[in-house]
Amino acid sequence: MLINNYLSKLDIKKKLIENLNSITVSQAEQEAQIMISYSSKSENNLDNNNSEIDQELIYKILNERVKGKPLAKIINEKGFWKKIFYTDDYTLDPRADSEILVEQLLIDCEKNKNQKYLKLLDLCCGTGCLGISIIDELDNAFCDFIDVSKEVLNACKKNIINFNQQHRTKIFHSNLFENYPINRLKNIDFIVCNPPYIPTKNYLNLNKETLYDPRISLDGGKLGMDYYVKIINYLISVKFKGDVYFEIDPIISKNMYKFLLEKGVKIVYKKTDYLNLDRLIKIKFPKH
C-alpha cells in the first residue's frame, strides 16, 4: 500500500488520501496530513525531508485506520483549541464542538480580568482539554478536575503535566459531587462541564467510530438527561453561587429547558455550534 522509498512526501500524503476516502474519511486531506507529521515526529509536514517519513509507521497506523478506528485512538493524540492532547481508549476523544465552550468562558472572563484569582471547575473532565485550554489562556486563573474513571484522570494528569499546569491545578477522584469538598466547590466562580448526554436508544444507533469512545462518557440515559438533572440538583441544594457552563446535544435542548424552568434556573444565554446546532448553554441559579 505504501513503504516504497521512492515515493516523494506528495506521494504518500495522495496515497493515503485515496486509502482514506476509500473508508469515506470526512476529513482525509487533513488526517493524511497528521500521520505524516506524527510518523516523522513533528508538528508540520511541510518541514519534513521525506528521509524523516517511517513509512512502516504510517502503513500500520492506516492499517488499523481502513478498519474504522478513529485515527485520534491509534496515535492517542487530538487536536483542541491550540493544543494537541492525549487521549486514549478510557477517554471521549476532544471534539471541534466543545471549543464553543472554551471560547464563550474566555469572552467572559475579559469582564472579570481584575479579579486577583478566577477558580474553575472541569467536570467530567476527560482529557481535561476544557480546563487546561482556559487556565492557559488566564494567567489569573486555577482549575479543579473530577472524573469518576480513575483511567481517564491518568489521561488527565498527562495532559496537565504536558502543558505544565501542574501549579495551578487539582485532580479530584469523584462520582460527580460525591467526592469533592463542599468548601471548594463554594468557592469556584464558573463550572465547564461535558457530560454524558446521548440518549440510550440513541447511543445503540451511533456510528463505528464513535462507539471507539467509552460508552460512560456518551450515554446520558434515557432521555439523555440523567447527568444534567443530578449536576443542576445538587448545585441548587448547596445554592451555588457560580455560572455552569454545559456543552449540549440539541436532541436533548427541549427537554433540558423545560427542567430549566421547572427548577427556576436562569438561562443565562445559549449558543449554536459551527453547524448552526444548539450546543452551549449558560445558567445561573435562584439566588436564596
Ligand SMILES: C[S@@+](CC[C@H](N)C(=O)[O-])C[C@H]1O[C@@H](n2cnc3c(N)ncnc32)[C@H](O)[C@@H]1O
Contents of the next structure:
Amino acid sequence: MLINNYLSKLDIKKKLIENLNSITVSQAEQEAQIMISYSSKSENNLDNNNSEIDQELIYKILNERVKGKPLAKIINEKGFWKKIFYTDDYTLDPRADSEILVEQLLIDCEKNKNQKYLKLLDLCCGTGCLGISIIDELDNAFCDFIDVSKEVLNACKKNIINFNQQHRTKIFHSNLFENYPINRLKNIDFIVCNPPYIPTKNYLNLNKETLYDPRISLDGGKLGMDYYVKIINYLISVKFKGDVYFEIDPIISKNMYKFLLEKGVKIVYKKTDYLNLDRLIKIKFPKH
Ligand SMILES: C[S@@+](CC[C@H](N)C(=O)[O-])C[C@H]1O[C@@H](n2cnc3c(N)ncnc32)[C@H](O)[C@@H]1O
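For comparison with the form predicted on its own, produce the structure of the form predicted in complex with the ligand.
Following is the full complex, with the preceding chain placed first.
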C-alpha cells in the first residue's frame, strides 16, 4: 500500500493522504504530516531525506489508522495549544475546542499579572492539557490537578514532568472535591473544568472514533448535567470566591443557563468557539 524505497517524502505524504481520504478522515493532510513527523522524529517539515522516515513504523501507524483507531490513540500524543501532550487509552485526547478555555483565562489573567501568585485548579484534568498550558504562559501561576482515575493522573504526571512543571503543580486523586482539602480550595483564584457532559443517550450513539476515549471522560448522565450540578452545588455550599471557567456544549447549554439562574449564580460571560457553538461559560458565586 505504501512502502517503496524510491518514494520521496512528498510521495509518501501523497500516499498517506490518499489512504486517509479513503476512510474519510476530515484532516487527512494534517494527519499525514503528523505521521511523517512522528515516524521521522523530525519537526513538521519536508526537507529531510527519506532515509530518516521509519517506513515500517509509518506503515504500522497507517494500518491501524485505516481500521478506524484515532491517530492520537495510536501514537500516544496529541497537540494542544502550544505543546504535544502524552495521551493514552485512559485519557480523553485533548480537543482543539477546549483551547478557548486557555485563551480566555490568559486574557483575564492579563489584569492580574501584578498579583504575586495565581492559584489555579484544573478539575477533571485528564492529560492536564488545560492547567499545564495555562501555567506554562504565566510565571506567577500554580496549579492543582484533580481526577478520579489513577491511570489518568499517571498520564497527567507524565506531562507535568515532560514540561518540567513539577515545582508549580500538585496532583490530587479525588472524586470531584471529596479528597481535596477545603483550605486549599479557599485560596484558589480560578477553576478550569471540562467535565464529562455528553447525555447518556447521546453517548450510546457517538461515532466509533470518539468511543476510543473512555466512557468516564464523556458520559455526563441523563441530561449531561450531572457533573456541573454536583460541582456548582458544592462550590455554593463552601462559598467559593474565585471564578469558574467551564467548557460547555450546545447540547447542555440551555439546561445549564436554567440551572444557574435557579441557583442565583452569575454568568460573567459566555463564549462560542470557531464554529459559533456555545463552548465556554465563566461564572461567579453570590456573596453571602
Ligand atoms: C472531558 S474529560 C476532560 C479532560 C481534560 N481536562 C481535557 O480538557 O482534555 C473529563 C475528565 O474527568 C474525569 N472524571 C470523571 N469523573 C470524575 C470525578 N468524579 N471526579 C474527578 N474527575 C472525574 C475523567 O477521568 C476525565 O479525565
